[in-house]
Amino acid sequence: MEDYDKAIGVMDSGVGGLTVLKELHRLCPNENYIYFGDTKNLPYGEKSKDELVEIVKEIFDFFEKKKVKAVVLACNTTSATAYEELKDKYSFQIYPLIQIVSECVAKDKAIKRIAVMATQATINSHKYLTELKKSNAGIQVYEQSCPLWVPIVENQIKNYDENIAIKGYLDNVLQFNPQKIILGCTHYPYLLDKIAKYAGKDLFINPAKIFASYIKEDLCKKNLQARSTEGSITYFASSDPEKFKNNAKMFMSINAQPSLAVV
């Protein structure tokens, strides 16, 4: 098989990496597909680095064994933790989420401050902040940890005081007076009509849409796009297929029953 007719692997803690592949097939519809749901082990912001790195390698083998051109990070946690020690140690083509879309929005000398709130492990990486200073030395970075977006988003709880749960995160970020919000997790664009209650929906960056053109865009250049008219998506979840499925209508719709993935 020529590289260019292999899927693309996507992965995530959940079905906030479905925010990703929603922009990517939206932009390349006839790739294929086969996107992770790692159920088994969410949330991620809570684990170690080195809890983080056994369970990506896990999932880049798994993908290994699928014979991926690619495989997109479709993770903040991850891209911030893993990425480095696991980069050199695959065949396909990596990509990582923060890496990318720091270097995108840092492209814009427009913005001197900007926020990013992400989950604990993201947050205790410092990744946002050094990559963003890595394309902008002057620009200045406020980090806030949300660690009960997530849990929210995956167990689909409703009834949560929001003045604790989202203004009490967010009152700290506006402190700082910030041009600019990064939503640094996947799970929490399905939170923005709560969060833009306490301040403009323009202020927050989705990465996913810069993340999804620059994918495209390399693709492109490696001339790893697919020839195929047509493309497909395959889903395997680590656990609870079901659920996964149920949850997956936050962000799009599923038709076929996801596989339980043993890795």
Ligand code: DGL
Given for the second form:
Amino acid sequence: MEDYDKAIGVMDSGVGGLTVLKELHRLCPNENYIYFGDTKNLPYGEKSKDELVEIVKEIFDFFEKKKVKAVVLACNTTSATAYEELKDKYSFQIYPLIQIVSECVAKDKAIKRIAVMATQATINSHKYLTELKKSNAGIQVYEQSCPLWVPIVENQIKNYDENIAIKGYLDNVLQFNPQKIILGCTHYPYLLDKIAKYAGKDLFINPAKIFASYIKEDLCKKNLQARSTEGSITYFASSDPEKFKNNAKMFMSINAQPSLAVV
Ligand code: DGL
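Based on the form predicted alone presented above, generate the structure block for the form predicted together with D-glutamic acid.
In what comes next, the whole complex appears, and the chain from above leads the way.
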């Protein structure tokens, strides 16, 4: 099989990475995607770097067995903590979210003050800060962790106090007066309607679009884009595929039964 005919692996802790998969599928509908939702290990944001490296290694091994041509780390937390450790250990192309998105965002030199809302592990790593400054040394970055947001999305919690769970985090960020706010966790765009009640929607960057455009261009550059006219999406969850499917319906029309992946 030619490399360009192989599938693209996409991974995250649960349904968050579907925000990226949706954009990728819109731009490259003829690719074959294998989505891995690591429901067994979420939330990643509370885990240590060592734990996350082990987890991602197992998922990369799973993708290696599937003989994929590329893996999309549709997850900020593991881009921040596990990518550097594992990037040279696999033969497939790996796309890390934070590194790619930061470089694209920092090209806009008019942005001098930017905030990042992300998981605790991503904020602890200061990866956005480091990566944004690589391309724009003078940029000021405010970092805010939002530990309640992933559990709200994954457990479809409806009856929470928005004053604490949404406005509480945003108040800190808005005091910094950012020109843009990066939604630095792929689960967060699910909450955008709620978040945007307290700040204009235009203020927020959902990295999925920027990330997916970069990947499309890069696959073409490397001559790895699929040649077939039809693509597919196969879903795997590491526990409770039924719950994963129900959650995923919020965002993608899942018409396949996700399998339980043993990694
Ligand atoms: N959605 C992932 C991210 O972009 C991980 C969230 C989590 O499991 O804590 O960081």
